[in-house]
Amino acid sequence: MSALTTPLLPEDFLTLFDPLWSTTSLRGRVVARRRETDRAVSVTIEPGRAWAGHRAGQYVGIGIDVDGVRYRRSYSLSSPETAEHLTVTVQEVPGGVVSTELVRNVPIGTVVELEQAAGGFTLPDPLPGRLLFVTAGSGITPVMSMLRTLAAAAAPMPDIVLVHSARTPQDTIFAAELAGLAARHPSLRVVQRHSGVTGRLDPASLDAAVPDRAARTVYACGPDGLLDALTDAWDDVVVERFTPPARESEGTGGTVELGDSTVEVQPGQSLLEAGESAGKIMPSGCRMGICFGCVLPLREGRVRDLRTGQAHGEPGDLVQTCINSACGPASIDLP
């Protein structure tokens, strides 16, 4: 009813001939699409006006529509800072509706739901004397970003190495264009592994490729075995980490009314999770429990978080709905 009873504002007229010109929502049009590689896929999408940019190493939500239901997944930003156009780079995940989607059958032209970008996975400014960047899979992609902006600048390329791993040279992703920076660049040494062949990187085989590992600040994106183990046998790696945490609890499940419907969350799912398969629109950014981005108010009842099985929560509460499954009957308002 209300629809019918407000008047438009000038806005409204507006996003009627293009949706991207609102600046209260912020939405971008896909303009182009990349194969990289046979999973992976690099979509570049023009922002909304209402786009602050990134920062290097930032990633973005992006909510699209499949088979009439709204799903968000966050991705990491592998253009340049300055670039006018932002461009993620996304690898098909077995299952994964976002992913698959977005590497064989989005459209150009597909307008979707952006979040302005976030994550402290940056450089810090002033720049370390010497970096050591550690990246296996589609972990590349927010250091390709942070190598895309560096070679942009006026400055010269810091001293930098590289060690990318992925499992076979056709697996890799960006592996021209990263022969290409270190072609251009003399400080920047790039070395490709392939799993396949050589195994998968740890920190003795590093050490053994980065003689002067010790003397580097050190930045890695990957599988979270391998982070594990370089947390684990160094001091002050600054990672990021693509997989949610390990659930160890599978919950209780129950019914939540969610704004002004209800709906029935199965045990182990979360409440994101729940939402979204019942077609309701989100909040959400980085679905690990890290970013804060999903947190929506608990009116009644308790929740469960899935990292560690415990019941918590009072009325008032700010519940982070990617990493809490029900507990049995609760409410929680969505805007």
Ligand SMILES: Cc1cc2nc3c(=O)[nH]c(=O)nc-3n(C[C@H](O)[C@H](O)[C@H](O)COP(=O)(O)OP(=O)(O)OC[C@H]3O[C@@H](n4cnc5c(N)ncnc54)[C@H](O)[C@@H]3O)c2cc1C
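The shown structure was predicted, so the numbers you read here are calculated from the model rather than taken from an experiment. Just so we're on the same page, rigid core means the largest C-alpha set that superposes within 1.5 Å between forms. Residue numbers count along the first chain shown, from 1. First, how it differs from the form predicted together with the named molecule.
For Glu36, a C-alpha deviation below 2 angstroms is recorded between these two forms after rigid-core alignment. The two forms, fitted on the rigid core, differ between these two forms by less than 2 Å at the CA of Val60.
Once the rigid core is overlaid between these two forms, Arg49 does not reach a Cα shift of 2 Å, moving by less than that.
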Given for the second form:
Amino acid sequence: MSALTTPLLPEDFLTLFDPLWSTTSLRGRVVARRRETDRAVSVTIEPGRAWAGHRAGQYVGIGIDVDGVRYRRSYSLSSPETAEHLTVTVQEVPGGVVSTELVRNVPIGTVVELEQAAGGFTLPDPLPGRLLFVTAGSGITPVMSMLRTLAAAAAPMPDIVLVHSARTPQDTIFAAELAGLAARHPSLRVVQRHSGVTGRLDPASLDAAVPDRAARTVYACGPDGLLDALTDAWDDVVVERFTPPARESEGTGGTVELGDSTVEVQPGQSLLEAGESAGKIMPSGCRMGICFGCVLPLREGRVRDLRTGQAHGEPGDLVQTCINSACGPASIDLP
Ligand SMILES: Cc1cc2nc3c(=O)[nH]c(=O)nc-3n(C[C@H](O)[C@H](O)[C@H](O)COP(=O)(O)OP(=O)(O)OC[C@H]3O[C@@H](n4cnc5c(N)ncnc54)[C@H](O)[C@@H]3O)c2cc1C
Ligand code: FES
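Since we've got the form predicted on its own here, give me the form predicted together with the named molecule too.
The complete assembly is shown below, putting the previous chain first.
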């Protein structure tokens, strides 16, 4: 009834014709796709007016409908800070819902939901004197944004070594562009490794390839095994992880009041997944317990941390919905 009686504002009319006009909800339109390898595609998205830009190394939350269900995932931006449109570079995960959709299917013109860029995997200002980037597979994406941003800047490229590993030369995302950047910028050394030939990267082989490694500020992005080995062996490595932590506990599940709805949370399912499956608009970010972009206030009951299996929570506590499941009945406020 209120839709009949509430006058539409000019912005409402514009948003009806073009969802990118909204200043309150952020959307984007797929405007280009570029194949990088057999398994990876760069997807360029024209963001709506509310987009606030990004810092090189940050990720963006994307919501996309697959077979009528809205899924949300995070993707590091591979485009430079100065780009008018944003680009994400997605490598297909076998059996993965969203990566498969983005790599194989998403048509030009598709409108997706966006969140503002987030994440602390960014370069400090001023830049360190010497940098080492260690990346593997799709972990090159945030570093590509950094290199493209530095290459476009007026200042000379700092002293950087990038060691990047992929399974094979054909599977190496941005291989030609990385070689071209190194050729144009003498202070950038790019070492491309192929795990199918030389084995996986590890701290010892990196120390051999980069003798002054200890004097460099290290940024690393890739599979958990590589990142764990680096953080165990070296101090002060800045890492970005793409995979959520292993779930130690299947939890108990339960009936949860989420705002004005009641949602059944399955054992082992996060509150975030359950809310989204029920069509609720849930705040989120990394979806892996790091950014606190998903916290909501617990009104009643307790929740179970899926990483540790521990039940916890008092009324009024802020709960990370991406890594907590239900633990019997509970009530959570939605903004
Ligand atoms: C901060 C951040 C930045 C990211 N940036 C990128 C990026 O630039 N490019 C990119 O391709 N991906 C990136 N990811 C990963 C991305 O968010 C998705 O997790 C990935 O695309 C898989 O989603 P899916 O829907 O295809 O798989 P799902 O349907 O969610 O999962 C299918 C199966 O794959 C496993 N799985 C989920 N994610 C991964 C993964 N990353 N690697 C291996 N197995 C996985 C699941 O455990 C499950 O068994 C990033 C993730 C984070 C948190
Ligand atoms: S979405 Fe980042 S901590 Fe939950």
